[in-house]
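First, one chain by itself: the form predicted alone, in structure tokens.
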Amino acid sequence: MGDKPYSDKSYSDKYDVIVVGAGPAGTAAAITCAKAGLNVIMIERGEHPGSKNVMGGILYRYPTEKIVPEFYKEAPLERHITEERVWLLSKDSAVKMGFKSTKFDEEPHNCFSVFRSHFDKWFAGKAVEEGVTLINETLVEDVIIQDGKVVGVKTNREEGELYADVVVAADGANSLMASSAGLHPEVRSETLALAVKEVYHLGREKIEDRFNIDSDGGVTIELLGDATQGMMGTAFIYTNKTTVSIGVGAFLSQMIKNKISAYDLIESVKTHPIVRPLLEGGETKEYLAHMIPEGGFRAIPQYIMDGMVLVGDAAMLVNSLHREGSNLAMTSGRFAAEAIIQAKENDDFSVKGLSLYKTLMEDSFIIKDLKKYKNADKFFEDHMQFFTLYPQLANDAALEFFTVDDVPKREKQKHIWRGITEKIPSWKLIMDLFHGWRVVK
């Protein structure tokens, strides 16, 4: 049962807004609507918000503060991130890059590592404080459509029909709501990534020593190349207070094609000779898996219909190149709520009445960024050497250059170039780099 007893409202009552899913997108929408005085019910299938939700574990301050000002003073956060690193892995080495700034140590911080099970529960609690009715352990099985308009939802509870002016679908990448309403067909494996994550307990002292961080700061490490065994995707390591989150994600279609299981994929990352020392002596506390929408701009469905809007993962809003998802989710939830508030004022919940949502989305970084990278997935799918050959060449070149012997540096440079061009023609390398730059510029 929810944080508020379900008996507070009878099933026959009509709400202003039904929010399905109490993740960042749904809760952002619920809070924004409730602050405007709307009567909101939020339905969560887990035993509490966050119990079914998984993400890598990075939360961005700016979009969250738009919903709950100065949330960082009370929210259950782990560490503020002061340094971001990128590793290009070969089988036995890594080319390491990164950025660290004292600016990231200044408040308010840029982003934080979090556990969704803790943060989502706290975030939903803020919605309840604003008057939202939160119902847990309830599955929404279908939408209710009358005369082409969504007017409510069917739940798995007895007499479980609920009605509202607007339904907010925030039920994830495999959105039943979107599918039931015909807003997009069944999600294809080519547009989904399967991400797996483990939480390792190491203790505060080991974490701060191994990652060279202070008692409050944290580090993110993105791992490319050998981390995904030649498939499109990335791995990550994020520091928490006394644990580290390690995970890896790859396109589901490629995992199926290569017959690689999620377990095998994360085991290969954990046992990599560059990664293994960071985890030595740790104890696995949690194992999680999650589908992530990776289709980009071209996979965004129609996200408004009469009586319903899609937000967050349900609208396929993830910027995988920049490891951004929670910020898109919260911002889309807030935009949807602002459109609903206007629709309530005008008593018009049609596509036209909710069109402010589309306007806000298209004017924002969300659509602009996703549109900017609209060709990236197809490009990298056609150029898998960016995940296989090129990380290996970078490591081979670094090994040659940094090995001190009696070979002059000019000869080393020639040898490095010969080693590269033996594996890929120079014109092909130049064209790949040029077109790759064009795709992401």
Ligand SMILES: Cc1cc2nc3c(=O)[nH]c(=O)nc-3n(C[C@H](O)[C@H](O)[C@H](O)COP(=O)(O)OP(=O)(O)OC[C@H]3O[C@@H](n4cnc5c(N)ncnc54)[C@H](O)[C@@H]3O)c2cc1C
The other form holds:
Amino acid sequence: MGDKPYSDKSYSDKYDVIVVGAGPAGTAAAITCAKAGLNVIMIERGEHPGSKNVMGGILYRYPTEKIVPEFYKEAPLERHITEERVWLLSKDSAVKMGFKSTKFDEEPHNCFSVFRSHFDKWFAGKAVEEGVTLINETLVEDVIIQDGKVVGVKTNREEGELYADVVVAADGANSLMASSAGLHPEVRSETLALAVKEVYHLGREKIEDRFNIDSDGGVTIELLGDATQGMMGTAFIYTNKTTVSIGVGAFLSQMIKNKISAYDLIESVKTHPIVRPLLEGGETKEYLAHMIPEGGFRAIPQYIMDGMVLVGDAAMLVNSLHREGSNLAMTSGRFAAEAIIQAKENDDFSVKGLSLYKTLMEDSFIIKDLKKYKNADKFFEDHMQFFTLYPQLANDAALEFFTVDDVPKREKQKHIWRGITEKIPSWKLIMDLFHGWRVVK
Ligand SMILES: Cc1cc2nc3c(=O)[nH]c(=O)nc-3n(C[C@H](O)[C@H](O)[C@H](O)COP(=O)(O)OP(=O)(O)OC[C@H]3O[C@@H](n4cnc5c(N)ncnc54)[C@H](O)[C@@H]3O)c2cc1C
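Write the structure block of the form predicted together with the named molecule for the protein whose form predicted alone appears above.
The next block holds the full complex; its first chain is the one shown before.
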């Protein structure tokens, strides 16, 4: 894909920009800087970009097009998403909601299912086309700091020190760059979700029949309630061309506390009586696990220091309520690059010189959205009934409502309400719903 062996001595040891990590955030930053004529090196620990990366994965068109216009004409995509479904699971049933639009079938599409191992490789190839030097299979082990300013990185290669005006830390959740530079004092298990994902082969025909989709369209299903065995999190099923991606994530602190392993969690989703028929006759092709930084607004570290910026997951930029991460990663990468381009013009790579990054972030949906939900995590952590009791009550109510017998409807409604208030006082339910609405409004 145009990357060079590390031993190639034609590399200069000093670059304008070193990007650590060739995920969506790093590659977006690299492309934007290279387009402005900067000398950029991007270092990736994987065999190739994407080889170690995990995502559900729904990729959004809008932020991607800002980096590579009309990327969808050539990028390796699976299906464009035409329908978004949400299922509230109890042990043996599901209240199903969703949204389907023919507009989602029209080009340009809103979002796509992708495999990161294919997409990231292609995306990084675009960076190489713009003149970025890409080095794979190289682990960045530390930042080099002189007089309080980041001036380069240390890699695991022999003579592996590289220098630049700016380092872009795009090394994902649990960023080694951020912690080496002292920007992540301590990543707590309460701010990280552990997610596992399987790629499950079913074949095109079964997928299109079972999910009721046509040849290019796809669906997403987010599963709440019983899917996470009473823990805070969600499960998902996304359709690809011949496979489905099925996964589940929950807060690491709760998995430790409840002694539930990631393997048990995904097995319970796959064998759930409502999910199992969708998967029948298929086989697991791949099993992956990854951390998601889900601490929200309060967990965002200082993301600019002299000579370095944090982007994407390294800066804890994930909007878990909306299943958004790749778009925040790409957009923050682009914003950081715009600030670097300005800093280069002024030859000032200090926090002040890079402050355009902060301005762009704060004016954008990234900080505005994360701020909007800043109390959501704590609220739901303190009100676990949203993951346990309430999905169960919704399913009980639906079962009674849709069961035809000789009970008059008004009596049925009264009986449903009595059943609910036996489990939770009405004032408490109303308060929970009111406060729940306030933290997401
Ligand atoms: C199971 C799961 C499902 C998800 N589903 C979705 C979804 O459907 N839609 C969505 O938008 N988001 C989703 N996300 C979130 C999304 O994947 C992330 O927010 C996004 O990938 C962040 O991009 P990034 O470039 O910041 O980090 P990453 O994608 O993590 O990329 C970091 C890169 O840095 C490299 N790297 C790390 N450390 C080093 C080092 N020391 N030296 C060199 N290279 C290094 C890694 O190999 C990797 O290539 C999901 C996440 C998970 C785990």
